[in-house]
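In structure tokens, the next block holds one chain alone, the form predicted alone.
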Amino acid sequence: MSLVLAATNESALIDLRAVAKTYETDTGPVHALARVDLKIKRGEFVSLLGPSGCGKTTLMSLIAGLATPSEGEVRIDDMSIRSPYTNLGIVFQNAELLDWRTAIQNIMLQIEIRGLDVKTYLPIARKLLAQVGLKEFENKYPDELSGGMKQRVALCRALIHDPEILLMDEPFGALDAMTRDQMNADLQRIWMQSKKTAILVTHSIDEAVFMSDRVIVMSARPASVVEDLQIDLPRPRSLDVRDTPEFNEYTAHLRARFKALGVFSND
């Protein structure tokens, strides 16, 4: 198997053009991103992989329109993004559920805020809960749910309004290894059914390879794209794919890349 760099000349749903971001702080400017060029096609699953604090979350915030670039332009569906973009769902590092609302009420909060018809979306919320294995937990409160269950509810909340784009900021990082594996399998199944354009921020090389069509390797801050790697593994991917030579070739390649960048020690 040969490793392939992803083509970037095809039409894109998400198009970042020489995007840079600098934050002004009391101690001086912090350069988070350095002229990032990136195209993401409709229906792709792309992971942003890089060292902690390199600007992955900043890049995701720019795509969502929650921040504006200091230089360059973010375009979605050929529209320049300078304010919050609404046709997307976001799953954060923490589930961010409201303690006084049940699981299904937390999901429906998205519908209420958007002013959509609750009666129309309530059956959809129940269907999503069933898809993530929480059919019997819709009336449970967050303190009655495990960490993995809370993140499943957060995923349902991000998907309830059927967004075109799904953004995920290290959503499974705080989970134990077995729960994280199951969440990756569940997310892959849901993504294959819905074909959302998905962007996952992660520090896990194995997770990035398992989940993605492409892995975007980012340097330390100020971040730039140092590699755009296409993952040519058949779908659906079972967890057993991680034991194959092909999977291990991708992960070894990425570890070597980060070692060359100085992220991993040579000792």
Contents of the next structure:
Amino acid sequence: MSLVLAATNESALIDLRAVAKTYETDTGPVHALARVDLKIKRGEFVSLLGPSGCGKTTLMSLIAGLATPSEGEVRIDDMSIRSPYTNLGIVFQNAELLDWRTAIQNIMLQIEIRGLDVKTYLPIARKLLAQVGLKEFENKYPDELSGGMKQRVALCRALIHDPEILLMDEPFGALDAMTRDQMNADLQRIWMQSKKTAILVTHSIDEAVFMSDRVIVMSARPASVVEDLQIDLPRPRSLDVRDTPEFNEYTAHLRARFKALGVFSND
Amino acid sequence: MTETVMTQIQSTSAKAVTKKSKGFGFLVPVCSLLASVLLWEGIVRFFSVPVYILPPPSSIFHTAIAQHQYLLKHAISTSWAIFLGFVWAFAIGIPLATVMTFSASLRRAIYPLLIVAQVLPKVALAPLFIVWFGFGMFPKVVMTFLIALFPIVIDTLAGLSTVRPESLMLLRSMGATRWQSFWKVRLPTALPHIFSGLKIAMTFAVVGAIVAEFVASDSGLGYVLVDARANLDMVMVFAAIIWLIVLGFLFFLAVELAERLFVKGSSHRRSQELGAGL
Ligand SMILES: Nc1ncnc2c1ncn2[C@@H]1O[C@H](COP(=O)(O)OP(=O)(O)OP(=O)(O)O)[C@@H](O)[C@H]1O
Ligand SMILES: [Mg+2]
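Next up, can you give the form predicted together with its partner chain of this protein, since the form predicted alone came first?
The complete assembly is shown below, putting the previous chain first.
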């Protein structure tokens, strides 16, 4: 058993070793991350849950190499990350689509910047759009798309170059509950097809449990990992899984955890 | 399928509506303009206002057309001054704003100079220009350049800093170079702002060229204006003004056409809203 564990540990794709981050600001240092140790395996779907402002986005930008840790080390594929790690796709809370580019042109930005062959990837972009149900919208500008559609386009853009890692920072936070459910179902389907290593930052306990193999709970700032919860629900999960006692056990447990952290102090 | 048809129908009907309202919106100012010209003509005739005080529009238009050879020659001279001054302001203003965006110390160094150059009454400089540059095209271009530079730099500066940090993060995660980020994201994001700056700069440029011609030139519509007034030829003064209005309008139109060409997507609409405030 311990042998197996050691083996899985070694195959961790993303390895955060005692990572701490302090921002130096005009008003003094802000300790965002206290000390985070975290290993994420190849192909795993991991959610980061934590109170607002605790450092989830910071953690994500450290993994992407968009920021450098003040202490400790981020390793991906056994390489220390000191500059932007580009074998990944990112989806932000606001889709960050460029206003002057159509849906498909926004997706192809990824290809243009990387200097990949546009002709090869154009059909792939179309296929991705069809997969998220936006076949008819490839020539629409962002302001002709709904919030959910924009996030789908952003997801396509994050996937088109077939990266190893998919990072999502509250991608569905601004969507209404129904669109969000649909997006969760779609994302699960796409993730199961592509088998990417996925990290999802979310504020929704239900979303975290529904989507993930593992839910990481972070404390308030300066953040550290306070719980690492394995979610053993069979896949593919239908949205109905949220009505099962097993699912509710997980969410109840996490809710209690947050209460203990003082996040839901007013109820 | 039905959805696309629906959106197509919607978009065409939306276009029809805007076209209709545009056509109607175009008629109103034309009518009011026509009415005021007629009123002007009526008043001048009814009270028999002397021509050297206020000539009737009919004789102004007559002169504006009959003397077109003389006026065109000077209009071309003025146009060159406007064009060259504007192009210089563009060619120097955009890179200047760009370096100011990327280097805080350069920004701090250039900003005060720019403001001094702006608040300085440039009309007062015109007599100096005669001393320094003599008569002719050069002082006109310098004046036009000086007046057009400020709005271009200020608006480009504002535009280049409107980019969202997340957009830049996204680009970095794609492995983009600074140059790629600038070219693909920062500059296009700034374009609507840049174009509002260019529009203001263009109207300023016309003023700049005329002011220079008032003082330090022997050609151009500004010179025609001064010369005609000295001869109490008020009809010619007004005819020159009409040519100036048309000239300024054409230059402005050119910038707006360029904007339509270069600014796509929703930022186009946004910039049109901004432009509507002018
Ligand atoms: N670039 C920065 N400079 C200075 N301080 C920063 C910077 N980025 C984040 N912070 C600070 O670090 C802390 C953590 O921020 P972060 O954005 O990582 O939190 P978060 O968990 O993503 O929050 P939210 O759930 O609201 O998105 C906050 O207190 C924030 O003010
Ligand atoms: Mg965040």
